[in-house]
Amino acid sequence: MGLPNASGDLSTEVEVDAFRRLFPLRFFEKHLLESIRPDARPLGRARDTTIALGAVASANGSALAKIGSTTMLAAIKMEVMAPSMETPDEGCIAIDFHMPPICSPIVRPGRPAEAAPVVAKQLSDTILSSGMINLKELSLVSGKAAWMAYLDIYCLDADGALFDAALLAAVAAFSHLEIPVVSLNDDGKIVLSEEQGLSEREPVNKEKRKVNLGSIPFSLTCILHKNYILTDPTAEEESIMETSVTVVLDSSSQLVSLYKPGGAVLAYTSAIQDCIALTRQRVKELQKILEEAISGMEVD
């Protein structure tokens, strides 16, 4: 008696899958009428989010961040450099975002992903304008030596909301970052004490230290479709409903930036206000997740 039911269920499943592939927008709109999404999330709920600090042992700071299936690995490597004449008391941050072919079927080997430079620019603008890092903290000897922080973010799985996950991974990596101990060698150059065997020489910075983070930025991407607002879209949702708004707020809920890359739906004031309100709720969630990850590292 169980076979006909099983066969009927399978047939229904195949029909639903075929309808989803042939008429994706109509499929999603049927769910929107019930204020729910195909993955069973309410419209305003983000996917499950996790942070793992210290994911790369050879880096000075690193983190693995996951929002749903979207996965980002961020790693920071510190190098000593000569500061520029314009800012002799400041270090620098160089940010690069990578999308290897393994992250998505639409990324082809040998061809750079179109989204990569866009996300990299957004990350650079957000991190540098938010005030999270005081570049003067990266100075070693005024006019002579400063730290260059190389931040590389690798997208391991691109299932939507790439900027949100990349920013979260970057913030977590800076939270995990430890500044190495450096000393002056016989030539007057600053080198890593551990590498050069200069542990007995007077160090320029006394011990490994954390960077004091200022206002930490968090973001939320929303999809606008007709009168609906969907938070934290998947890659499928982004491809079907092309109008998105990304709101970046700092840890005190102050607006850092708002990004809307075109799209057919106009972003009315009321819609933007709703997106900002949703982002405020999301910031509280992300702060808690980051704090728990940091506490877990301290315990370990």
The other form holds:
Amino acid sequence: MGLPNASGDLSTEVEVDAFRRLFPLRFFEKHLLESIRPDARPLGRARDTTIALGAVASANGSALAKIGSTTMLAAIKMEVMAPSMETPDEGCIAIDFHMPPICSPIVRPGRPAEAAPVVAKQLSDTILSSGMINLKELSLVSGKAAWMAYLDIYCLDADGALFDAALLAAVAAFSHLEIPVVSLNDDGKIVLSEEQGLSEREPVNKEKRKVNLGSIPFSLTCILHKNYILTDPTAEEESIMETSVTVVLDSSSQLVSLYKPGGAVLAYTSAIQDCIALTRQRVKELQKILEEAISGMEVD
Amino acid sequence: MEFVSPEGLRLDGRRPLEMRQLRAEIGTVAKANGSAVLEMGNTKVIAAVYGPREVQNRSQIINDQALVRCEYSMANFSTGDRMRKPKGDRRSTEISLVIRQTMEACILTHLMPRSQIDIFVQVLQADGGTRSACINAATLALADAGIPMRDIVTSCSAGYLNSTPLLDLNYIEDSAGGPDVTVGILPKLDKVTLLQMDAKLPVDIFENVMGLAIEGCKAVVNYIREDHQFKH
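Please supply the coordinates for the form predicted in complex with the partner chain, as a counterpart to the form predicted on its own shown previously.
The next block holds the full complex; its first chain is the one shown before.
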């Protein structure tokens, strides 16, 4: 780690790790001057991202997404329910985000992390408004039965960029989702069909099918600090420089959502546009990674 | 219902004295001081240890030893039907207590006074034997965190169905209504730290089943010792 040797500066007398803990902002700024970050990434590069589909065998669709050390496990379970009066032809999606105490030293049992409900709401809004899933596809019998998809996302390791990783895991889980086969039994209730040969009843949907996904949303979180824009922050960077901007674009590069929840740095439009440009690049990378993961599964 | 076929095979094709496949990996949660993922067949749990660190609740400081806390929780999607209340329900609270007391028995708490050690266990997939899997994962996580222990703790369960003692029950066998014996041992000291059983069982058969569970615990110990990543 080459710290510039400024005379009269405390940095020459203190060890690197101590300096990092005592003066975190100055530690980072020394790196930013050289256009690099402590983990040797250039300012505009995101961490290594991987997706593994089918991580949870007992769920209808699941995925494990990792961005750097941040790990998210998403699983979807489908249940049959009666649709509401106003929308008899539509199913429903319930999205829940959990941060169990294993993910981070600052999460205490009995007191949920501050970030958890915020990310949960953001995810819910983004996924439902992006039009990725057409709720009419989740209908079974109009007015009587429809699918309720419960999407649960667990953070297994929280190292910054929680929303990005959670959205990626959610999207991957939906692309892995297979809707189970059901049929009507004699009481007029929907039951899961076990095997094709056994049931004399007519199945309501013919075969296990995948959900048709519309435009898929991908996101990138950037941190603004003075004139610098750092993409894909780690937890340490997020705690020191608090102003973050999250941009969500879909696969056709349309803006789905923009989120800048206050923060000390006031951004000019040009900074926001830079963030959007960085997101556009990131969307291409993520699309490629997702497609590789899906085609990897299909080979099996 | 037949749990052991006339040829001597169980529902998942195992023999009565055969354990499920064991797989473990340590250091999986980067942020934790120690962590481990452990799979026993289809049961998959992740354990993370934070500590020794400063006690968060001042009123709970113990002056001559470390405070050990444990929380057990199940993911919503871990069981066949989606769970409504994954923690705070009675079963989770009971298991949290059991794991805490089991691990407290083996941690040398007097070496770390006025500090706190947190053990968090999350069940990702539940297919019977979650208690044992959690204890085994917690042991590995504590070892990964470098926390001084008298000995490791390993655990395994055994049952008795169709007049046959069965080792390492899965969910279907566990919910069959037969007895379920869970044992936790300290292998080097050859002592039993955890012993739980429900349902009725004649004493001589119980000794048999408990002996079988202890054999299962020793098999876990062998796995831990032989896997090269755990050797220091």
